[in-house]
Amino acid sequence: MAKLYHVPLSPFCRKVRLSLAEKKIECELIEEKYWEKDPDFLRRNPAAKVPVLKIDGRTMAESAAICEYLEEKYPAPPLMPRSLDARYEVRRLVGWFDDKFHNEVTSKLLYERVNKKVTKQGFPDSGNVKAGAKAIKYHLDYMAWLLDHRRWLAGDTMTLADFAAAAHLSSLDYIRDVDWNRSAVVKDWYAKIKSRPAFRSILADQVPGFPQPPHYADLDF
């Protein structure tokens, strides 16, 4: 059985978890306190980052590379479209959420409010929190614009782009940092993706010291 070394609220880990679950690949989840830099973990990934996936006799790091490997090795059901242009758009949006959204929103809200406490790095920086709360509005509006023109973020079918976005938003939703009333189309998109069987284990996550909000696992939120 595959093993995934992860942190429950890490959006990069969640993206890999969603890919594995959607493709029905059984996987043991192992929580890894990467900040403690355990020697055994450093041997698995000298970068001291999660996720790390052990599968097919290989040990893999970096969520984008892992998801691309899973797509090529286990192509059904597909999370990448067939056409070259459509695949580009998926990769562009995965990059958008894992780079721009992460730097402007996730790192300013989730990392300040949760990661700092868990890793004992001090208190949240109020300036970063305010910047993240402002930036997420722009990103939700951009998602609304995309979804006004498409069924899913990258086109007519659900893809890895939707999983990348949902991984970040589900982590932020756990700490009540998403205003779902800002856009009905984004809320409807999230309700659709949240109701997929692949999402079940994510909705069951519990982080000590940070209780789930009442609506978190509610499919009709």
Given for the second form:
There are 2 protein chains.
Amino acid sequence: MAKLYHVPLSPFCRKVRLSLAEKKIECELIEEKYWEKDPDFLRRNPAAKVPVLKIDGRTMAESAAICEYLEEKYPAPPLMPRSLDARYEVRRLVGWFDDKFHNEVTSKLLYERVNKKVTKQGFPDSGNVKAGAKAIKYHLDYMAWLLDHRRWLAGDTMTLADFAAAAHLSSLDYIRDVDWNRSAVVKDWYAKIKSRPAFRSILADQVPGFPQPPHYADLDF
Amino acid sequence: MAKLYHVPLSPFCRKVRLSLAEKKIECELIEEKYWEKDPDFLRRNPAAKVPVLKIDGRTMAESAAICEYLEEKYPAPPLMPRSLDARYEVRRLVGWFDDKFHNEVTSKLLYERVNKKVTKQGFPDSGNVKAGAKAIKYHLDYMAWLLDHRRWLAGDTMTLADFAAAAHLSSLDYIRDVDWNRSAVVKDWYAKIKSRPAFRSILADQVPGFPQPPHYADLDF
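Now show me the form predicted together with another copy of the chain, since the one above was the form predicted alone.
Okay, now the whole complex, with that chain kicking things off.
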């Protein structure tokens, strides 16, 4: 069986977990305290990051490379559309969330509030938290603008772009940092994705020291 | 003709320029002072980043998404191998350079020394410069370890992984931040890639206030 070394609230791990689950690839989840730099873990991934996936006799790192591999090796159900233009749009949005959203929002809210405490690196920087709380509004509005024209973020089918976005937002939702009242279309989109069987393991996550808020796993949030 | 909005020393732009040139796609280069947030530019790319490529009637952003698009639309000559394992390895290494190397080296040397001056954001932070100068050694050693086993970074053919790495290293070489004496195999690899016709435009780059050092464009450096 495949093994995924992960941490529960990492959006990069969650994107891979969603891809695996959607494609019904059974996978054992192993929590990895990557910041402790255990030598065995560094052998698995010299970049010292999660996710690390053991599958098909290989050990893989880098969530974008892993998701493209899973798509090529296990194409059903597809998380990438067929047309080149649509594939570009999916990858652009994955980049948007994993780079821009990550830098402007996730690293400023989740990493300040949770990762710093878990890895014993001190207290949240209030300037960063403020900047993240401001930036997420702009990103939710951008998603709303996309979803006004489309059923899913990258077009009319659910793709890896939706999983990338949902991975970040679900981790932020765990720490109550998403205002779902800001946009009805974004809330509807999240309700749709949240109700998929692939999302169940993510809704069951528990992080010691950070109790799960009641609305987090509620499909009618 | 295609148009690329870029800045000369951006490794993300250079990776796209190398892909375009290797595939012999003619492209007009337009320097874009993205930090001035010109409204026309923001319309082209709401992420306010370069590169932005106008091609095939579309305007595209995110260098990883652009390069995958170019590969799918203009497959010759290929910059991605055929086998799934090899494709994974290319994407893993592109991620390694564009994420890890970028954060640990490029942002700490190039952005401190050049981007801060060009965008009038003050002086280089000496702690960052020191950290970047230390980290690049580790990365060069990692490349040497890969190249001890392989002709090119991801395997026996030249791929997008080589272009991603060469894009970062060439920009750092412009500001004399690469010690080519550290590893003979890395130097040989760079000599091979530097002598390709696709590299010519990069070797001709000039940045006002930062004169090109003599070894930079010398194929026998």
